[in-house]
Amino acid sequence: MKVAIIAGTPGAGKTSVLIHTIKTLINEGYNPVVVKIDCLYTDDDVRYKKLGIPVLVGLSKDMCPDHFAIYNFEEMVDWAKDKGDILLIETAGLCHRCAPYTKNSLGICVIDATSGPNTPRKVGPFLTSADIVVITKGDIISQAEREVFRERVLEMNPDCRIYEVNGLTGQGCVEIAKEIIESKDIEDLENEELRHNAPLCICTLCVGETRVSKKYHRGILRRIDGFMGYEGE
């Protein structure tokens, strides 16, 4: 099965793009199935629905919704054997950190123009990993703002196929399709890893501590000095 995870940041129009895309490859002959992540609330499901193909939502609640997706990959996919021929995942795009794809996926990261010419830089491995870049919302910046942004995009990830893709209009989904039917299988789950490390999730504030004071804190503990280490027995 062929399987396409899409990263990004809250509001750079995921959904939107992932809709259009859909079409198309409903157009093209595939059965596209959606999982669609999030952390307390989605209604996505129902704009999903309406498109007539299967959809699956989990909310990760009180956990990283980064290692809420990775730790039901296998579940994912499972549900998706008998419903369709590719799945695509839309992940929740909670934080900057996030590192949702894996190393027989299509890594897809959705990032929006508009957001500073400096976003590409703050951002992590879901685009410095990814395999193609969505840039939305271009249409209303200028030629010179794209051009910078295009740049610290290819700044931070050289290796990644860029397109422009109007979410709106759905202009360059028609290419975001092709790069998934034309992506490779995934054939042993079981050995599957992640391109980069999840963002780290083993400290005391993880499984509920609510005392702010440091002498309350364990586990794997970054000071604002940037020193990392391990607090505890």
The other form holds:
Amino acid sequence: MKVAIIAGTPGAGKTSVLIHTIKTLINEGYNPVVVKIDCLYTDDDVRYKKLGIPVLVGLSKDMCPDHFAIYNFEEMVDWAKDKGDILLIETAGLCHRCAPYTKNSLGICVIDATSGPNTPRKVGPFLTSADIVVITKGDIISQAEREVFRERVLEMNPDCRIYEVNGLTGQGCVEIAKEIIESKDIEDLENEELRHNAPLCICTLCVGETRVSKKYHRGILRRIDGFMGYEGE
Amino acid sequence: MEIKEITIVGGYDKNGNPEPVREVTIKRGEIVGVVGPTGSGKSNLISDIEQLAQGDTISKRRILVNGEVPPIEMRRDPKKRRIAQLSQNMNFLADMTVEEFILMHAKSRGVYRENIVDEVLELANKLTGEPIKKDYNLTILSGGQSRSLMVADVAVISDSPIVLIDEIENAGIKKHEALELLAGYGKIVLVITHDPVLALMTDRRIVMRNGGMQKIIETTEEEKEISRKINEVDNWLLSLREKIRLGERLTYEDVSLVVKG
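Beyond the form predicted alone, can we have the form predicted together with the partner chain?
After this comes the whole thing, all chains and molecules, with the earlier chain placed first.
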């Protein structure tokens, strides 16, 4: 089964880009299915269902949605297996320190050109380890600024393929569909690995500690002076 | 690849009807105007050319370079696309200094030259009133300064065989100088304009309506002569504007040619 994982900043247009891409996939004779991972709420499933394809929603609640997506990877593939031939996982992301992409999936990062050319420097592995970077909303800034944005993306991820896409009209989505069709299959789910480690986060906050004072915290902690250490037994 | 001409192959208008003009070829050295009411699809036409559309935009137009479908790398990579576009969208969102921006843009275009920042700024400052300095943050530039910077950027950094201009008359900058600077020698230039002086400076103009190319009008000798005449009126108006800008008073003497005191 082919799996594409789509991550991106909120409001960048992930769902719109995917909807146009799915239309092309359907036209080409494929049967895509979608899993939408979000934190608290989503109505994107309604938009996907209009395309007449199977849709599964996962709400991660108080857990990081990318972690949630990773833990449920096998479940999602199992769910998708007898329903279609291409699994598209759209994940909400949160801190953008994550890269939910696995080695044999197609990693697609959707990023909004109006967020300014410093954004690619701020968002981390979900951009730097993506196979494909989709730049949206380029039509509302100048050509020069668009090119500067693109250059910044390439500085952060020199090996990615960039597509400038119009989420409203779907212009550029045909190429993304083509990339998905040409991507490799995931064959050995049990040994599939993440492309980049998930963020460092094993601490007392993770299990519900709410007091802020330093003395209550255990685990792997990084201090503002850059010193990192392990507190605990 | 040397770009000798581009061809716009007609698509469909807003109602899905084939647009009446089925094909236009524009050769090097030609300036073509694009006219039509607001909402008639002028900007979309320009953007189809900028993206080298191949039936994948709303209009379903196709753009050929030297009579052929351009290679995919040319569509994908701005270094290879060699089209400079000056759009109406000139509000800067980038939180960086003018110098950083120019250097980044030069890099994205593969232009490596010493003094590139000074070169761009010197030109930009010829077109605008208050000079732009290199340590200014982009976001504080005024509308006129932004546009001047973009014109200079197109002339120096995006110096390309195809130049697309979307309504520079709204820029509050010296438009004749700007157009001359942009058109250069031996380029393919498309200019969207409502301004009779600019529209009649072109060789032909594409008339847009309802998202489609309706017809093409050749500029007559008479029209070119008219353009020169209204240019004088335009310069006269500009001189009045300059006076007001510089804090002077106007008198009936300034307008004696057309207004009886």
